[in-house]
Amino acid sequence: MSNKPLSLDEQKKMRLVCKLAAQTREYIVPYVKEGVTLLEIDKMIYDHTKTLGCEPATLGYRGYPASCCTSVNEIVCHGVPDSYVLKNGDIVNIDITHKLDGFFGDTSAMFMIGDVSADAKKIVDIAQRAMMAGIEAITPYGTTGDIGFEINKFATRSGCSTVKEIGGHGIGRIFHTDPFIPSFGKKGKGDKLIPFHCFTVEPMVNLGTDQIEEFPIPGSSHHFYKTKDKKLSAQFEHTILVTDKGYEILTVP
């Protein structure tokens, strides 16, 4: 975590583009549907993100080819938009971001399509809840370990697992960097968390086990991931400002 807080014009740039990229979220949300292939999705992504002023992200970082990531059933994260056509029983994560006057707000969600089963909504509901448990045990001072650990305790209690390996990142003007944020943890333990910075939460939760396989994206240096056992994976992501007296979620519309 960089030692320097944001200053309150650097505060208010980042509510900014969190919440526009929380718009983009909403907007989409009629047009993920059946029978829509992941590549119209992130057309309208780039479509909408550009009619807000902003830049997609992703799009040309490391060599990622996309506007946003779209990982569907046992993809746990950094799925690539592609001609795959959403089916009923689907579930699919998409995650957005947008940069904006130098800064970048994060957010992700999961789509159900049509009628899923319920272990589909088991895990999307678990894994909703467990992003938030961990962004409410956010104090000024607390630790990456105090988020970590009440994600992993809520993911487990309700039978699920965590991914290790992936987590939540600082954010800000560098779309990137420190601290790490865990799905699991110890209480006090990790880095801490400093007031007016900002950082993301963004648990991943799989139905089965916690081992992930990792799959080269062409011509960029990120990878994608699948559950090994290839069970249902689900994730939700905010962007969170720690402040003096508690946390701000940045992306909301």
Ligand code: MF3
The other form holds:
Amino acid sequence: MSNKPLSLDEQKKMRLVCKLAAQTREYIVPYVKEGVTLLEIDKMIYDHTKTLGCEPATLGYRGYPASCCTSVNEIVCHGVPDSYVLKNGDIVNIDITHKLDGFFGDTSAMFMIGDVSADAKKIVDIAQRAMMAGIEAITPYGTTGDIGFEINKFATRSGCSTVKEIGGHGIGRIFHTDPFIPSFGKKGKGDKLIPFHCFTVEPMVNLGTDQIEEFPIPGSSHHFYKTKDKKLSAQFEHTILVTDKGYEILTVP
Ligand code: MF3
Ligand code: CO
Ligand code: CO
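Next block: the form predicted together with this ligand, after the form predicted on its own:
Following is the full complex, with the preceding chain placed first.
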């Protein structure tokens, strides 16, 4: 792995930026309702991030135009906030990354708008529990495959599928770095989990096929993705610190 373990001072900075990102994630909860536009949510996130003294890390990141990602229904990830009005029955992932004092904190959650279908409730619940199953598999000197294995096992046992091409990532002074954290894999395989490194766990879980379709984001080198069968997709994300005894979830308010 290219990056070194974090010093105590660096761990302190990661704890703070992650806590603040989680605070913004909680702050928007009452506003993510029927009738609000994705751009209005983006503006609230921009303002709250600044109020906390942080920078919205996605804004201008390789040309990405907004302060968050808003991925509605069959959008798998990196949905760009636009004038879409959230409507009763939608599910939306809101993904927030703060930067403070040279460090990044990355977290996302699902929001259910009004009365949602049983399928929508199911995919949101499975995605959240799949992320937790992955996190609980983290051990010092374990592997990325241990995490992916548990995520995939949980999702597939529930009749859902996991996205293979995109996943979690090392994070710290760099927004996206190694290791790649897959949502599938074999126990004991992949990269080693080194104490006092940080990475995200952010499985994308689909109701139907695991196949996804890629779309360009104009002016950006990023893409957004939809499920190929247009069925629902859901995702949650935490930033994690591996410790010498286990792990800490950093993106808690
Ligand atoms: N926060 C996203 C992640 O979890 C990254 C978004 S990059 C963007 O890794 F440019 F698409 F916003
Ligand atoms: Co991430
Ligand atoms: Co994110």
